[in-house]
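We begin with a single chain expressed as structure tokens, specifically the form predicted alone.
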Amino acid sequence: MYIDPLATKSLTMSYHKLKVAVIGAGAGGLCAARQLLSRPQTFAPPVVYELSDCVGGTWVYTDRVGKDDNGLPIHSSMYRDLRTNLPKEVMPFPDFPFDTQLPSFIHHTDVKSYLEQYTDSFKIQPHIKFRTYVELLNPVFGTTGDAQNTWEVTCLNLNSHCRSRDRFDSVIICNGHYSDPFIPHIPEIEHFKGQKMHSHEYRFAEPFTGKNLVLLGAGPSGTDIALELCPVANQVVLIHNNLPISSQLPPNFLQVKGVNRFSETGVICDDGMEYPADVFMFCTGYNYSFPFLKDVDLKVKDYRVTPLYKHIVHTTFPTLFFIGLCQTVCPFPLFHNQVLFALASLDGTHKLPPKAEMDMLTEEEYQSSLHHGIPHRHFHKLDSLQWSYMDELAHLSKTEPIPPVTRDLYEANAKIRKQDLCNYKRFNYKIVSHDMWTTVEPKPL
């Protein structure tokens, strides 16, 4: 059955306040809690559920790893010593900059900090329920047969165990997508006598000092986990099937492509040879999860999530959005330009197409980029696509594009980071104008 957004009000012309729930207070969550405060006159103060006790989501350290208190998984995968792999001059939301004192790669800190004062100011905390998990969410049907776009969110407080019910007309999904690893198998994993484990468990080196260790898959965090062990590890295996490093690397730091299975003692790759291994990691990404869409026909299969239109909107139930699901993205001006589209849908100013045709132009899409050599599994890796879709959704939800500059600083901090990829965040920017700017002395080695 397809929800018609507007089948049973007008929301633009109906008195109703539109009451919206926010799942999950990441920066997605926030950027979703500022702006339904920012339009008063068509929606009712956001109600914004978050599992831990602060603000952050992903941005939020623990030493913890495995279960917490309430026997509830670890949602952090952050580490102790990371800085931030993009500059922090394009990483804002578009009407919140950073502290202008600040290097261009932060510690994940001061995004902490950074999230914790577009709360404060923008006064979203009242409106987030702490340390409460959402058990289910549900879609509301009228009893005469007519869809109607409401929501049931039933909760549990962790503090009190009370549970309750709540009635939306829209929910607004944001609970990250780095909390559930993603682990392939491998043959023969069980002869393996040495530790296995997860990125989404690693926080520091020190536990890895003296050790031989092989890491699978270079996305971002593989690769940089595997320069912070270096220095302390014997010797590092990264085991991928993109185009080598070019970069100048450690000595102790070894690329190798396709593991073919375990052995007792390590493992033995496409080429033949076996690397020890004291400890296997896998840096091999997350799935997508959503425990509390039970009734809900939403498929998640090999890291494709449907029926979505824009990777934002259910087709099928059109007032629930997904917030942040692209990845290879600069995330908060993603999240941004994604959240003004849902709003934009809701209160009227972009009127959605009907489910068969939103359906339509998703496989469309779907088909234009398998045919452009792009796998299934990465239809929501956006990378160089992630430009022309933020303005997309821009120019559908009335608003302003994202700048320029923040696309050309962008690009060169990644051919930068290919070209000395240990050393790139010496370098420090400044955004001159909404086009231009500048890099400032780098920072001695």
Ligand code: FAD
Given for the second form:
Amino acid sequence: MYIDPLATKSLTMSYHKLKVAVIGAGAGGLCAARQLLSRPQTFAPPVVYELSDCVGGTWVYTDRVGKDDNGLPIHSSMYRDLRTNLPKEVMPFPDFPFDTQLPSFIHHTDVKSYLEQYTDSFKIQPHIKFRTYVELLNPVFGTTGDAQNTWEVTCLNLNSHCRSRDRFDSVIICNGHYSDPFIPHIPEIEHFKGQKMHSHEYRFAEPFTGKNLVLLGAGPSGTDIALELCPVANQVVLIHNNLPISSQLPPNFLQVKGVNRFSETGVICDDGMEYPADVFMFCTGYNYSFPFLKDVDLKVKDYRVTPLYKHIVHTTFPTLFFIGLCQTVCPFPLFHNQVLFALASLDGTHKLPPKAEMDMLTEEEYQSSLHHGIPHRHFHKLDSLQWSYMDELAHLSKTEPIPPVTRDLYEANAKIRKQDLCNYKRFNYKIVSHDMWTTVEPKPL
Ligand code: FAD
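After the form predicted alone, can we look at the form predicted together with this ligand?
Every chain and every other molecule in the complex is listed next, the one we just looked at coming first.
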């Protein structure tokens, strides 16, 4: 069934304020709640469902791995000594800067504090239902042929173990996408006698002292964890396909292309060599996972989520929004723009095209990205396209675009990181104006 997005507008104008649910109180969910609260004429105060007992999502570090006390998988992939790979000057929501006293590359606890301050400043906390796990999200259709469906959220209170159901006009899904480890098939894995793990379970380096480690995948976590392990490990082998990382690297850090199969004691790579491994770590990313969407037509095929318009709007149900699916981006500014676009389409500031047109435009964009050599599974990986994407969202929602200095410093940091992976976090930056940044004297770590 197709829902006419125009019906949303008449809904807002006619008889009541829109009731919006937000799933998750990580950065994405907090941003959605803050923006909803700032539009009290149009939106009723939101209900934010959060399964844990605090805000911050990814940024809530725990030593634990596996399952939590409720038998749910541990959500956060944060490790103890992580410092951000983006300078704090580009990371914040545009309406809430980080403390200027902090260095540019901050510890994860500083990001958590920042999100707590954001929550306090915009008085979001009273609207969050903590320890409340969303089990099911279903569209509900009226019997009188209403064009507009509502949404029923079924949730489990993890304290009382009681279930409850609430109705909403719209739902913004911000459940995070760094929790459900993706583990590729590698032949003969069953023969390997060493320890296998995913970077999701990595917490700190000490248990790996003196060991031979093989890591698969050179994304931000793979490279960062490999470098963190080098000072304690005997040898760290990073297997990846973008050889070589041209930066200067520690002497016990090797790079190898293509894992071929496991042996009992290590892995055999495309060069025919066997690399011994006490531990093999998959740094191979995460699956998109929406376990509560059982009755909504949503396909996740090889990292692409459909049917979505602008990576956000479900085209069959244009009151259902997904925040934060895009990868290789500047997350908080991107969430900000995505949320404003979602709210603009709900309050009628931006009229969404009909479903057929949204699907057609998305298909055109997908075909064009294939044509430009971007593989299917990287459709949500925006990289340098993120800036025009965010500008477009801002234009459509009639809001302020992200200042050019964010893009310039983000891109400069990417370049410096590539040149000097071991030392790029020594730099400190300062924003001078909306289109100018400067390097402050590098400080020793
Ligand atoms: P999350 O932070 O994952 O929040 C999702 C929330 O939803 C969680 O609180 C979870 O408990 C809740 N939830 C999930 N399912 C349910 C349910 N069914 N019911 C109720 N609640 C639910 N970004 C940067 O900007 N800079 C960095 O340096 C950086 N480093 C990173 C390092 C690592 C190791 C990782 C994993 C990510 C990093 N990121 C970084 C990206 C980071 O994930 C984003 O910045 C951002 O915090 C993601 O926010 P989110 O709201 O999308 O998801």
